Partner chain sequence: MNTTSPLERVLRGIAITLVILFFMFPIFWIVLMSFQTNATILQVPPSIFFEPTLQNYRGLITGQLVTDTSSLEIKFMGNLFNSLFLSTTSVAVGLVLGVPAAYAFARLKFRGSEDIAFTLLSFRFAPPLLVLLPLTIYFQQLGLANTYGGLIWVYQLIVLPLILWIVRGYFEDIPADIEYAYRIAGHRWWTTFRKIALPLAGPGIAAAALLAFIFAWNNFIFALVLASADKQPVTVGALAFITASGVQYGQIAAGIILSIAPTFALALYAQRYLVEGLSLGAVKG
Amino acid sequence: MTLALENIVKAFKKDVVLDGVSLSVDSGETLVLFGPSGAGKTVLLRLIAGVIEPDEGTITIQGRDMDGVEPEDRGIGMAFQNFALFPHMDATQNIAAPLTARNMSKSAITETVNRIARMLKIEHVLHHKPKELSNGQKQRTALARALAGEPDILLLDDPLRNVDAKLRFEMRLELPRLLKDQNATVIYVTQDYKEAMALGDRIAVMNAHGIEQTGTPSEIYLAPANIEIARLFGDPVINLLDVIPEQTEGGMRITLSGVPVPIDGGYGEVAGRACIVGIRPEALRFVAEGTADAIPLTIETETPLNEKTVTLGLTKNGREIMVSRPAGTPGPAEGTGFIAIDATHVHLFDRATGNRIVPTERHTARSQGAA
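Next step in my check: the chain by itself in the form predicted on its own, please.
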């Protein structure tokens, strides 16, 4: 284990930003800190870097307690949102700063700077000073400097925030390869869930003072710990409807748009309890009228979104449901449509707490409630 945080507490006056945060990161792993603004992501990075000290708790790197260890002695590379570029140096000199400090040869420095600049598409501004760079170019220069030093631990604070959409997409593909090539242990902050899914070996979802869930991208997406996390991941957003699961002779069921729909039999313990059902739009499909367990919808709008088409419909009780399907596949654009649900893609959340209810066992069975 390269990095470990245990029971970290940090407050600024009476504002508690982090309250008992514990986290570990393995060597060579990319961990993404994901969450809304104000969740404490940047503060956590600054604590790891040694820029600020925790009020309580311990930070260890390679098994060594970092209490009192200066930032330059922690073996960390950083690229923060405020860029922190040397204003009197051009981009080349800024990127080369950690290499110059290690007394590398000029040829090795030039080769490294040019290679990373090409990857980040800033080779044309290498001789420009920070005041001549756009915010996106400054951000990429700061990222290049952090990468050039090949540190044991790399802290990246939303380094693609100010770059254009095309480059951001390209970097989502390129960065994981570069980071793996360097075998760096990376802590990466972002508010973009697609970026978190693309870059993270694991994701730590932060909100209000701490970490709510940690897992692989698929674990976070397929088994969100609560409604808030389920909402944060996915576009279109997950469908959430009030239901009361019921045990029938045929098994566990919920009722949507007046139709009893089977769900996992492992939810038997919550029969009769107020719940919220969560169904991803892509887990719904349009079917013909008369199909078993088909749910009728009144079609409101249909929106083509390049690779997919999103349909907004209303249940019998006026509740909104979004259905996402690959572009070009058939589906009603108006009138009445019918949808079917795969029972394995249904999540139940406790209505009072918002926490996901974990079924006691995974098997096919049947349930009921009202939406």
Contents of the next structure:
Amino acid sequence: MTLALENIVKAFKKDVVLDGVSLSVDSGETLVLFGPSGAGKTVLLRLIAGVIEPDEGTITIQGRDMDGVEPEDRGIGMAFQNFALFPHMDATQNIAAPLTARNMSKSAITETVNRIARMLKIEHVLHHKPKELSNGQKQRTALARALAGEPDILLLDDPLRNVDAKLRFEMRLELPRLLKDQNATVIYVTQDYKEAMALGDRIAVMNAHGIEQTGTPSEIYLAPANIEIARLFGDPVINLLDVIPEQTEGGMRITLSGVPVPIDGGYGEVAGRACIVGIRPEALRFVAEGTADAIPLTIETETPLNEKTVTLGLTKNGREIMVSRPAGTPGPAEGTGFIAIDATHVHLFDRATGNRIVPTERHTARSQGAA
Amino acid sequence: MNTTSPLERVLRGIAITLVILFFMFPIFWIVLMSFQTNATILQVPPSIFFEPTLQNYRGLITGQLVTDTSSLEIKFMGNLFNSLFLSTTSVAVGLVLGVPAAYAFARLKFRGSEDIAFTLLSFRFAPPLLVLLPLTIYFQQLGLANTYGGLIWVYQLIVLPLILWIVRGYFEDIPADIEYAYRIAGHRWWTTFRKIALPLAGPGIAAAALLAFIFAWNNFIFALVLASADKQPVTVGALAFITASGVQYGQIAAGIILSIAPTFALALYAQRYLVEGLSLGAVKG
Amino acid sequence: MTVLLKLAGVDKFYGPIGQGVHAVQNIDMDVMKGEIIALLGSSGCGKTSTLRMIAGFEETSRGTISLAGREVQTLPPVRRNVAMAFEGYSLYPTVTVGENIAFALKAAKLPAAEVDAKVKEVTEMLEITDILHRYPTSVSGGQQQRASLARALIRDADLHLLDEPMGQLEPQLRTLLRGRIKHYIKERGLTAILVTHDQTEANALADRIAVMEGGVLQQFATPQTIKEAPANLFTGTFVGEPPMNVFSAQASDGGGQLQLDLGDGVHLNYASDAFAPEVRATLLARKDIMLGVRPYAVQRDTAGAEAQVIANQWLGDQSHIAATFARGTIVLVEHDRADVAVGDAIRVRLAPEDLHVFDKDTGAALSHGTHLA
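Given the form predicted on its own above, what does the protein look like in the form predicted together with its partner chain?
Below is the whole assembly, all chains and molecules, this chain first.
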């Protein structure tokens, strides 16, 4: 274990941002800290970096207590969301900052800077000052600076936030390889669930209450701990409908639009309990009229979404349902459509607590590795 | 929307010219006066046509003040040197003390930091006369009266709050993340202060130094009371132009020109540096 | 369908006409009644200037803007009968969110009951019923933006202008609200122009997209047309996520087959009749071309060219695979969870009907699929 946080408490004046947060990260692992703004992700990174100090709790890096250890002695690299480049230094000097701190020879520094610049494709702008760099180049320079010192721990604070969509996509594909090559332990902060799923070996989902769930992308997506987490992952957002499951001869079922929908047999005692059913839009599919147990849907509108087509429809009771399907596949654009539910992708949540009700007799896809 | 008619442009030009004339005229007049004898200055009506003379400047530089009736020795060049020395040294001392203090006030939030910073600023509010009498007595007892050291010390009352408050603002404008980034890269805080904070606050420090220099240069009351003839700056030394036989307007004008020359040159030199401003473009996306 | 809004030869100069910054260059555009149009482009492309000229907040330097049958380019905003939602929210801070939304209706002296009914309808759609009694500064950025949108949509205007209407919205709500807003606009037969830098938003909402870059209208067409027949390389790569794969290639005649050399040992061979004869002739005549293929159109095929997987990212309902291919990287989208790992070799096929060919120098489209552009 490279990095461990135990019971971290941090308040600014009376505003408690972190209240007993614990987290451990394995060597060489990329852990994504995911959550909405204001959850304290950035504060957590700064505590690890040592630029602010916790009110309570301990931070250990490589088994060493970091209490009183200055930021420059922690062996970390960090990329900031706002880049935080040194405006009076050119890109070379920026990238070289971690190297000049260690009395490296000039030629060794030049060599390292050039190697990293080549890797990040910024060798042509090395003599530019930050204000002469495009946003994408700034972002890469900041990343290069964080990597240059070959730190044991790399803290990346939403580094793709301020770059355009195309570049963000490119970097998302490039980053994992880059990070693995560095062999560093990475903590990556983001608000974008796609980035979290694409980059994380594990994801820690954080909200105002602290870390709510930690797991592989599969675990988080396929077995979210509660409604809030289910809503944070996936676009379009998961469909959530109030239901009360009933026990029938044919097994446990819920009723949607008057149509009975069987659910997994593993739910023992949920009959009669106020629940919310969560169905991901891609777990719904359009079927022909007359298909058994198909649910009729009044189609409101169709909106394309990144190679998917999202249909917004109303059930008989006026509840909204979103259905997502690969672009180019058939589906109704107006009028009435009929949908069938893939029962293995149905989640049941307790309406009172919002927590997911875990079926006992079913193996979820948790054993599958990360993407 | 932003198109202006030619008429508007002409009118605007005239207005600007008038304003400039209004403010620049006294300076222009003083320049003219410095090249005239008292006689031509005082003639009625005044004329901008006259035979220029360098006698005022010659008098100041040689130290011989020649009036209509007599010749008087004055130490204008000595005063000028005193002004230069006192102001420069005061600002230098002020920077050495004030810049690190400003950094501390900007970056470290310690108990009472706001109160201390405000107390320092409040020195600027109090009328100097209030402290002058006790100060004079102290200085005499301490042997600081009529020394450069004593004057420079008192001048800190003028210089230090100014530097502290201006420079503090500039330090606060530097995003802390930039300094954090340098620390995390492996540099000590002292190196970070020198390599990041100081260069980035450079224009601010220059502006504060310039302003402090002007304030120190223009000081009159402290020097009047605490310094005798050989330590007096030009502001006090200029009193010598009011002689028994009349006010020497020509020499005063020449003295003014000579004494504003250093600050003027400094301002001109620093202007381009000041205007450059903070280039923190890298921080904002 | 009737033309509601007509832009003819519209120019915008910042500074003197002919000398200043030429922010919008000679735009012609017809918007039909009931259409939703997206002005799409990156910052500084001229889209916001265009919108502001239509609204009347910006002087039209040259050209005419006709709205509902009358020329409006010299009229002040209030006399154009347009409603606008601003990017910076711009709610009146001194009145509640509810009063903000009802403001124009009350000013028009509508009966209170009718105002209430309309406010209820639009605020329910945008899920802001719970903040109607609060003041704008006390609600989140996303809520302010929805309130601003409500204030514009509730109005009965000839034209609704929406400037970056969803930039601040909570991501979980975005797709749902897009669907509802589109339905709301369509149901009432409103005509709307939205400005956005987000191609996803443009695709989701618009009937037609006007892609702008450098003040020039690059293409004005349906999302489908832009996807299938982008007018040039810029439009092709700007619209679509993941973005279109682009490779430089050399076309040659390989013994009857059309051969595309992508470099690094990748040669794609197409049967002589794979393309229409005129496409084939064009490609062979140009020789140096740019080849584009959309990520979802890249097929895995055992007979295809080899590529080395460098990333396989599963996003829950899509897998994005990146692989080194020719002189660059090729990206594939699959709708199932793809079972390839980093380091694997895959074989990809670029079918002739999925190829977009662009001029190497000008970027203009030469052919889409098997036919000329």
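Everything quoted here is computed from the prediction, not taken from an experiment. Rigid core (definition): largest C-alpha set, two forms, superposition within 1.5 Å. Residue numbers count along the first chain shown, from 1.
- Comparing the forms between the two forms, the C-alpha position of residue 135 differs by 2 angstroms or more, with the core used for superposition.
- Superposed on the core, the two forms barely differ at residue 314: its CA moves less than 2 Å between the two forms.
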